[in-house]
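Below sits a lone chain in structure tokens, taken as the form predicted alone.
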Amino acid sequence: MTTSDEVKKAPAKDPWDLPDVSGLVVGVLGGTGDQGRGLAYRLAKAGQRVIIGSRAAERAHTAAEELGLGVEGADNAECARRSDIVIVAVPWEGHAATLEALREELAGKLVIDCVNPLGFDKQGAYALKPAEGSAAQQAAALLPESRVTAAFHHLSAVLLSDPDVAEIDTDVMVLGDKRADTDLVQALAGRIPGMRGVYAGRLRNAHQVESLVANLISANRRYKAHAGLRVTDV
């Protein structure tokens, strides 16, 4: 009989032992917008194969040609079909409709939602709370056959798109319900110089992360900056 003293526990996995994602194709839905275009540029510059998606294929082709770096353009459906990882960077107003239309193409894909549900009035930006709890949770509800995660919320589109900025000095908070998926997203974030992906909890905690963008917008306006985040002691 084996005693409890003889049972050896498997060593804990190193949280920074992340997979190689360099060979995966990344699609960016909303890749003609500021945030999506900036992410596409940085990932392509890091050597990732990138496809920009748009409702209009012609707009996507034009944006891809302007970026260069081997970036391709396609309509949203083709972008989703041809990609291993799909970043959702569409405006909040079109979030649900876009994902509903692409449910079949996104089945089985790793989806990274970086949409921030925000409202704006004379006092500035403020967080909206979707019925599902967050944009990421809405994506998970609309895409039951996809592997939905959340990340890349707190990035400055200005810095992402600026070729004179060599490194993006920020952490990326990554949320999801399966470690294998969040590890992939962390690894993808780490492909961009200066950036680090940090696990920040399950998808149910995405609302706080999305909402924090309203605070960063306020800081940016006060200090004329492009604020990001760093997680200390990790």
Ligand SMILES: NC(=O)c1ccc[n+]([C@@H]2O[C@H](COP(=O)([O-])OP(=O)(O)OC[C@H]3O[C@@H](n4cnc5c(N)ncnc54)[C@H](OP(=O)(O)O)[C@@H]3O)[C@@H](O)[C@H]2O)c1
Given for the second form:
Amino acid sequence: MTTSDEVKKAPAKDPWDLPDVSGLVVGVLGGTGDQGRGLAYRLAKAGQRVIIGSRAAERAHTAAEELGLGVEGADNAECARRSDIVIVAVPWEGHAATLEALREELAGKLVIDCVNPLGFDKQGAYALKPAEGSAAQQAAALLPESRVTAAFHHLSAVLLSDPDVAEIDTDVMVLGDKRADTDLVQALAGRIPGMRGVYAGRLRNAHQVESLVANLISANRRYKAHAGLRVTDV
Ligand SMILES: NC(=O)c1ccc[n+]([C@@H]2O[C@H](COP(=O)([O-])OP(=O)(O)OC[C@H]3O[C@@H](n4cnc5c(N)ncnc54)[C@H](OP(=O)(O)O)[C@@H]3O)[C@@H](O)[C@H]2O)c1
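Mind sharing the form predicted in complex with the ligand? What's above is the form predicted alone.
To see the whole picture, the full complex is given below, headed by that same chain.
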């Protein structure tokens, strides 16, 4: 490359120059569970409008009332329909069926998959190998009209839900195939005090990120901790 080519090139975008997501509605499928409820609590506390989804609207209403902070409850379909960003926080066992049923409601939406396909036996947690490569890739295959990303895999639901924990001391690895979408997810993670969203590659690399949770669970068991992650030097 010549010097004149370099001069013509647009300057690289500052990776920390992220969009304002404060006006976007965030829905959480499976938001009555530990992870979904914890994320809903933190995001609502940060000022985000949040709708908790459930297979049963009544359960979502109850969970939303318990959380307060303006959080609303709805069945998963209504939650998806009314949200701009939809976090998938259902167990791996219900992942495919949940998304397949919501294809229409999720069309055009920014979907954030945080599902970790794990197995457990006497030796502890281990990573499963989804046929599509990862939970996130399964989501992308099932939701061709959605903007699928993956993030929030390494959080501790216990810390998220603990009102005495002021800051969540962890980075969030964000994966996706479109920069505009991963920027939005990074910005959303950054709304939670202590948390930082770091771009970690395209969806084809989601398997390692999902699997790493098995290692964190092992650390948690040995050290009686709620381990998080930091990506250094970025
Ligand atoms: N717990 C964590 O610390 C953590 C951290 C990071 C990522 N994750 C990931 O987040 C997801 C949720 O974890 P969790 O611990 O919150 O799980 P969970 O409490 O077992 O389930 C979450 C919610 O999903 C719904 N659900 C249960 N079985 C379902 C099925 N077969 N189909 C559709 N929906 C179903 C339930 O809500 P309704 O009955 O109200 O529909 C339940 O409250 C998992 O994929 C996990 O890998 C968890």
